[in-house]
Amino acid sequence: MDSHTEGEPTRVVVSGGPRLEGATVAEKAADLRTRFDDFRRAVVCEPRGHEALVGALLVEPEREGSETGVIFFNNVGTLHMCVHGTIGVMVTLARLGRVQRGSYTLDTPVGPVLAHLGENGLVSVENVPSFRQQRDVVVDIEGIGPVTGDVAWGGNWFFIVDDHGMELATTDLEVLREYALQIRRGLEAAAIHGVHEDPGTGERTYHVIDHVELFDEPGRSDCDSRNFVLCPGGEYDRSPCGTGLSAKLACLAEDGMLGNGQPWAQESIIGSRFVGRYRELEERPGVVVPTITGGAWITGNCELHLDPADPFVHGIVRS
């Protein structure tokens, strides 16, 4: 079932997906990456999909009381988390009659999230704990010069840039995309990573920073800022990006620019809107739990056919 969340598309696979091994959703996501990447490409890539489409595969939950497990993926691989996709999943489950107005827990590869289905297609997602890892990181970009940003986690890893000198306008999408791609290449060249540390063992896991987020003044009078978000596959997010907004809220909280429970209205590059709030975790200083609210709408209900005789049965692979 297809939907869009404030302009960003989601395709929820409700049946017919592969049987995945693993006790947790994270283990199932790893199995999807290892053994069923053809399935991922077939669902979201051309000729059945397109570069901006995000897939969501419903799987068995790992926690008692959770409504479902969900694995998100895009044109290049699986995602840690996806807030716009979670909103799309909720309106899909409502259309299928599986949920009504109320709150439900969904298990994701990075932990449980709480989604509340409200009126008029609005969904609020209490996302995973979010934080800023590094502030004012300077990256030297060839042909551009030094760019300063923050490394932050909001369910995915982001490099957040406020001072970039670019105009965030739909007329400059290719310029913005290339600029953000150069920043991402610079992060890789400088070996700047996102780092998760196990609180029990202290063991560190290093991750590629695969999202770049640019901020500017809003074009809407009911928003606090506007953003452009480069996603891992090179496409831009049509929505205001829920995991990106979560990362931004963590930075605003640490800078004392937004109080506990206060709203922050985020405008996307196409003019759509999310509203974010956070609550502090007293036991984890510097870590916040964001709640992101936005709307989603069903756009189609389809059955995908995978014909073995089709030369592009598993999608078009771009080199």
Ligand code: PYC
Given for the second form:
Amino acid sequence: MDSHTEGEPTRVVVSGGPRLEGATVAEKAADLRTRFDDFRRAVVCEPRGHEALVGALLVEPEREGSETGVIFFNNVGTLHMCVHGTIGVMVTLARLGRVQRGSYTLDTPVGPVLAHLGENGLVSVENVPSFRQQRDVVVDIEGIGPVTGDVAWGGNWFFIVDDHGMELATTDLEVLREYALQIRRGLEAAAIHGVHEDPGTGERTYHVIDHVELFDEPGRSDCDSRNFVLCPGGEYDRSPCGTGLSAKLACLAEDGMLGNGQPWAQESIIGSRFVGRYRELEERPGVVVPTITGGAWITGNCELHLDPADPFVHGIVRS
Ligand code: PYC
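Could you drop in the structure for the form predicted together with pyrrole-2-carboxylate? We only have the form predicted on its own so far.
Below, the chain from earlier opens the complete complex, with every other chain and molecule after it.
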């Protein structure tokens, strides 16, 4: 079932997906990457999908009491988490009669999130704990010069840039995309990564910072800021990007620019809106739990045909 969340599309696979192995949703996501990458491409890449589409595969929940497990994926791989996708999943499950107004836990590869379908049809997602890893990181970019930003986690890894001198307008999408891609290349060249540390063992895992987020003044009077977000596959987020907003809230909290529970309205590059808030985690200073609210609308209900004789049964692969 297809939907869009504040402009950003989600395709929820409600049946016919592969049977994944693994005790946890993270293990199932690894199995999807290893054994069923052709399925991912078939669902979201052309000719059945398109570059901006995010897929959501419903799997067995991991925790007792959770409504479902969910693995998000896009044109290049799996995502750790996706807030716009979670809002799309909730509206889809409501259309299928699987959820009513109320709160439901969804298990994702990076932990449980709590989604609340409200009376007004809007969905609020209490996301995974979010934090800023490093502030004022300077990346030297060929042809541009030094760019300063923050590395932050909001369910995905982000490089957040406030000072870029660009106009965030849909007329400049190609320029913005190229600029953000250059930043991502610069981060890779400088080996700047997102780092997760296992609280038990202290073991560190290093992750590619695959989202770049530019912020500027809002165009709407009911918003605090406008953003442009480059997604891993090179497309831009049509929504204000809920994991990106979570990362931003962690930075605002640490800078003392937004208080516990206060709303922050984020406008997307196309003029759609999410509202975010955070609550502090007393036991983990610097870490916040963001809640992001937005709306999604069903756009279609389709049956995908995967004909083995079709030369593009598993999508068009661009090199
Ligand atoms: O809303 O978290 C989000 C998201 C991630 C990538 C596209 N949207």
